[in-house]
Amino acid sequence: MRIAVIAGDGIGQDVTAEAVKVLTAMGEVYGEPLELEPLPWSADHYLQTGVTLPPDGYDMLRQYDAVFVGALGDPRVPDNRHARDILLGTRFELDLYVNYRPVRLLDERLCPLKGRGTADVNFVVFRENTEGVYVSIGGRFKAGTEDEVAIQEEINTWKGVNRIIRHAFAYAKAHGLTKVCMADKSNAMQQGHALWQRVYKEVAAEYPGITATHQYIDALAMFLVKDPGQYEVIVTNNLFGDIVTDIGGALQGGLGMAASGNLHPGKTSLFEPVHGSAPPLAGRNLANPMGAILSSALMLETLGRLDEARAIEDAVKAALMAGETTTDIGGTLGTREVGDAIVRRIRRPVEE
């Protein structure tokens, strides 16, 4: 299998190096190595060449089995056009309509909520990934004046809403889960979110074994903090999904622990840790690589290599329990040392 690797900017390069190290070790242990092909697309590349990605860049990516991205964003590119073209552009051009974000607490010591453990923080969020307010339809009139008008349109289509909701229910059924919750703001956004309400009810009726509930997004955010254990599968739109998955990241130990996938089932998909590029931390051996490494496990899971995906997750969990972590979650190791610790745990069955 061929994997395009875009380390990107800032700590993206640091954490991607550790994910590649883990994937390489996994391929050696299981005898099925991946072809990990680095692509130079980044702020550095843009500043040197003036090119965010080549004209055939999206077609290039379609030739890979998957794409792995570290992080994108650099203050030297104030409008972050390279990040918009590489990341958001890939989501739209490859039609990666499912943003898949599992929220799983691996060690109860990492949860900021009092009295909550691993059984309470174990759910998945499906965020619609190609519509909503992120499509950049709108504009500004009289910008920079006291008469400025800014318009940002939210786009909801039956096709987009239907397929993400169907994916959420299909995932629940396939994984033996019995609860799906849809979040919107249909009490205030009565046009676009009426479509979400209609489609959700129609699809839910096709899954009588699954309890389908609805919460307004503000209520959902509150209950994620009060009682996260009530959720198994959450489905919502692009903006709301972006926000609630950051809450989920905090519940599982911070954004350094959070993994994600951008999927078009059956086609080339993209995987990335949830955190940003954090330029001040770049190259200092400080960034937590576990979110990137867990994203690589999501990639293997999606590619059908389930045993390898579970082995990576088990190695990460064992490293956590042993305190082999970076300082953001209470450890004393650096980025590279955490990667080495996880690789040792992956290799240990062979060495023994």
Ligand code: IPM
Contents of the next structure:
Amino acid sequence: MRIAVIAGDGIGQDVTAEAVKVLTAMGEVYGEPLELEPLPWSADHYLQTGVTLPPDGYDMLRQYDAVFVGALGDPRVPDNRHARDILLGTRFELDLYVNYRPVRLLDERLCPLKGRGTADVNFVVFRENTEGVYVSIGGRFKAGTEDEVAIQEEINTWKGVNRIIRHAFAYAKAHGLTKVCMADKSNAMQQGHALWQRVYKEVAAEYPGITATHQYIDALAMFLVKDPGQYEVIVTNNLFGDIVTDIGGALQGGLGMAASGNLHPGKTSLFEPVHGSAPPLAGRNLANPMGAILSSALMLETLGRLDEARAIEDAVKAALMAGETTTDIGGTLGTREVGDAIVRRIRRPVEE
Ligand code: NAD
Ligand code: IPM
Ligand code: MN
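Alt. form predicted in complex with 3-isopropylmalic acid (IPM), vs. the form predicted on its own above:
All chains and molecules follow, beginning with the one already shown.
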């Protein structure tokens, strides 16, 4: 299997190096090597060449079995043009309409909520990933004056809403789950989110075994903090999904713990930690690599290599239990040492 690896910017470089170590070890231990091919696309590359990604960049990515991304975003590129092209562009061009963001607390000591344990934080967010406000349709008129008008449109299509909602229900059914919650802002956004309401009710009616609830996004944000145990599957739009999965990251111990997959089922998909490039931490051996490493497990899971995905998750859990962690979650190790500890735990069952 061939994997394109775009480490990107800031701590994207640091955490990707550790995910690569883990994936390399997996290939050796399980005897099915992964060809990990680094692509240099990043802020540095853009600033040096003026190119965010080559004209055939998306076609190049389609040739791989999967794409792994660290993070993109650099203060030297204030309009984030390269991140738009490389990350959002790939989501759009490869039509990666499912942003799959599991929120699983692996060690109760990491939960910031009083008295909550691993059973209380265990749900999946499906974020629509190809439309919403992210399409960047709009414009500015009289920019830079006091008469400036800025228009940013939100796109909701039947096709886009239907396919993400269907994916959420199908996932619930396939995993023996019985609760789906859709979050929108249909009380204020009475056009676009009426479409979400309609489609949600239609699809829910096809799944009588699943309890389909609805919460406005503001209430959902509150309940994620107050009572996260009520959720099994959450489905929402692109922007709301972005925001609630940062809350989800915090519930798991911090952004450094959160993993994601950008999927088009059956086609080349992209895997990345939920966090960004965290410039203050970059290159300092401080970033938590677990979100990136868990994203590589999601990648193997999606590629059908379930035993290896499970082995990575078990190794991460074991490292957590042993306190082999970075400082953001209370440990004393650096990024590289956490990667090494996880690799050791992957190799150990075979060596013994
Ligand atoms: P961020 O996720 O990079 O960091 C926010 C804070 O969370 C950090 O300052 C740090 O305290 C903590 N944090 C994040 N990841 C961590 C890790 N692995 N280990 C330890 N602590 C961690 O968000 P930001 O500061 O808002 O954004 C920085 C840049 O990253 C921006 O350019 C933004 O656009 C970009 N970004 C990219 C992605 C992506 O590539 N998928 C995601 C989010 C943000
Ligand atoms: C994420 C990020 C991106 C998003 C940014 C970098 C555009 O925050 O993947 O969560 O908003 O989708
Ligand atoms: Mn985000």
